[in-house]
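To begin, one chain is listed below as structure tokens, in the form predicted alone.
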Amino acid sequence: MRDLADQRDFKIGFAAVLNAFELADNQLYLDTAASEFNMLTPENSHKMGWIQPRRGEFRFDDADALADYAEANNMLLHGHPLIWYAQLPDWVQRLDPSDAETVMLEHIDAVAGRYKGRIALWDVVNEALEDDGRLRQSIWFKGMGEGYIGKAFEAARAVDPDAVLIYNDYDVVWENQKSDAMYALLQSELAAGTPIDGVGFQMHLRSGFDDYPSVERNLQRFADLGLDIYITEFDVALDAPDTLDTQAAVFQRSLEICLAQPRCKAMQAWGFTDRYSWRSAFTPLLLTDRYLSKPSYTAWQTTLKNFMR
């Protein structure tokens, strides 16, 4: 796939596990993942309540190592989140919230800062949104109000003014009361000059998904605020009674949507073997636990060649 996707300079990426470089099948897992995507993406190893357990002190050896393995296999980093109001460590949950920004600020300007120039991109606000669409009441909400969004792209952009700057959200992707919101919310931003370059759209789907015109529709709309689209995390859940073929189908008519529009930079799976899914039960992604290829990688293999032509 990725010999594929660098001839029509497209990303094709993938979620790394946490201490990939752990894994009792290391070698085969980073390697297979070298071979077939142009793109990762830290599943944890950014997260705040990994990378700074303890105000101040830093765990950057897992980061550190898929900087330097990107770099080695010429990938890009895309880096996962810098400010998200889950996975946060215990003295975040415990913060006064009047202690909120300077706390914010400090995890940009060192994670951020550390990765100037090696990282591409940024996911730097994180599910800001409820699934009814309102704010979410995170500690960065309560601290800030919602001038938290636009302070922390303006400091992402302060640390590093040549990352691409991306506000990401699940269940999004399709028209619904929450992508309304979304779209309200970055269009407000946009409008005060918040430097926003992108959009991710987490897909999680099931294999009974089918509502691509909405998502057609709803890439159009924000690509028309000038916003670059990302598909930042992708799988699809495979439900009895349907067929690893049914899961396919959506794996491809998904990337065909992401190619067709201008604006679609990247296309990455969370993730690549069902082994390290995060929903291994419903085997949701391009290889089998045993790294055999499934319907659903030669569907996104197809895909990129018939885009090819």
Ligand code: G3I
Second form
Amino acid sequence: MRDLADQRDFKIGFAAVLNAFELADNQLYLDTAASEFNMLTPENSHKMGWIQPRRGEFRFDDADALADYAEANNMLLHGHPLIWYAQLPDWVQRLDPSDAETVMLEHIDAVAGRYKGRIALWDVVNEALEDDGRLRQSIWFKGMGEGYIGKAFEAARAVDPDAVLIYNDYDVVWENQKSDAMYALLQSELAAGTPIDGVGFQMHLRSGFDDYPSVERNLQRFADLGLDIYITEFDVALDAPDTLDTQAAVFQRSLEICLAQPRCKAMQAWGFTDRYSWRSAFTPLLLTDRYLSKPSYTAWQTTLKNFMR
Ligand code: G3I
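Could I have the structure of this protein in the form predicted in complex with the ligand, to go alongside the form predicted alone above?
What follows is the entire complex, opening with the chain shown before.
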């Protein structure tokens, strides 16, 4: 797939598991990824709970190894995330909110600073919205109010001016209460001068999904805000009685919509083999747990082949 994507100046990516280099099948895993993708997002290696387990103590080994691997295989590196409400280390969960701003800025400086010039895009703020569109009452919100979002993006811009800065969320790719709230949030942040370059639509879908016209309209309204579009965490849970071909049709239509949207810069799967998916019970990805291609893989390969920008 990556050769087809490269020929079309398009990015097709995957999320790389934590400790990928220690996997029993690491050679097969890494060789398969290198032949299929030109973009990599660490699934867990950048998360605060992993990368700063104690204040001022950083665990960069896995993120460093993935950065080396991405560079060796000419893959664009997508950092995920800098600031999130989840996967926080105990010391942050116990933090006095009055310390939140200092901790947030220290974290961004340390992590985005370390990978300056190596990580091309950052999910600067991840999932700031509740499912009903209200702002989550995270430690960051408790410490700084809504202003934490602008502060995080400004800090990331200051430490790595060349990185593409993304706001990332889930269940926001079609028109609904949450994507309306995200639209209003990003519109007001942009009006306030917050340096947001793109929006990440996670697209953790299920095989019964079919609201494609709404996806097209929704992506266009964010493009009209002047934002680039990234499909950041694509996978399609297979629900009975749907078939692998039903699942493949969701892969196909979703990639077609991204390719047809000029501002859509990348289609990134949240993993590539069902073996290591966060929801492997629903076999949501491109290859089986034994790395055999599924109809969803053929759908993406064919869609890329048939598309000329
Ligand atoms: O690293 C520890 C390990 O030391 C420990 O032995 C093991 C057992 O408890 O847990 C390991 O951490 C796990 C981590 O994945 C790395 O494997 C966490 O428990 C587990 O909760 C974590 O799950 C990840 C989840 O985010 C929460 O961070 C999933 O793999 C990952 O696919 C999922 O991805 C998220 C995106 O970041 C944001 N969007 C939604 C998406 C799906 O939830």
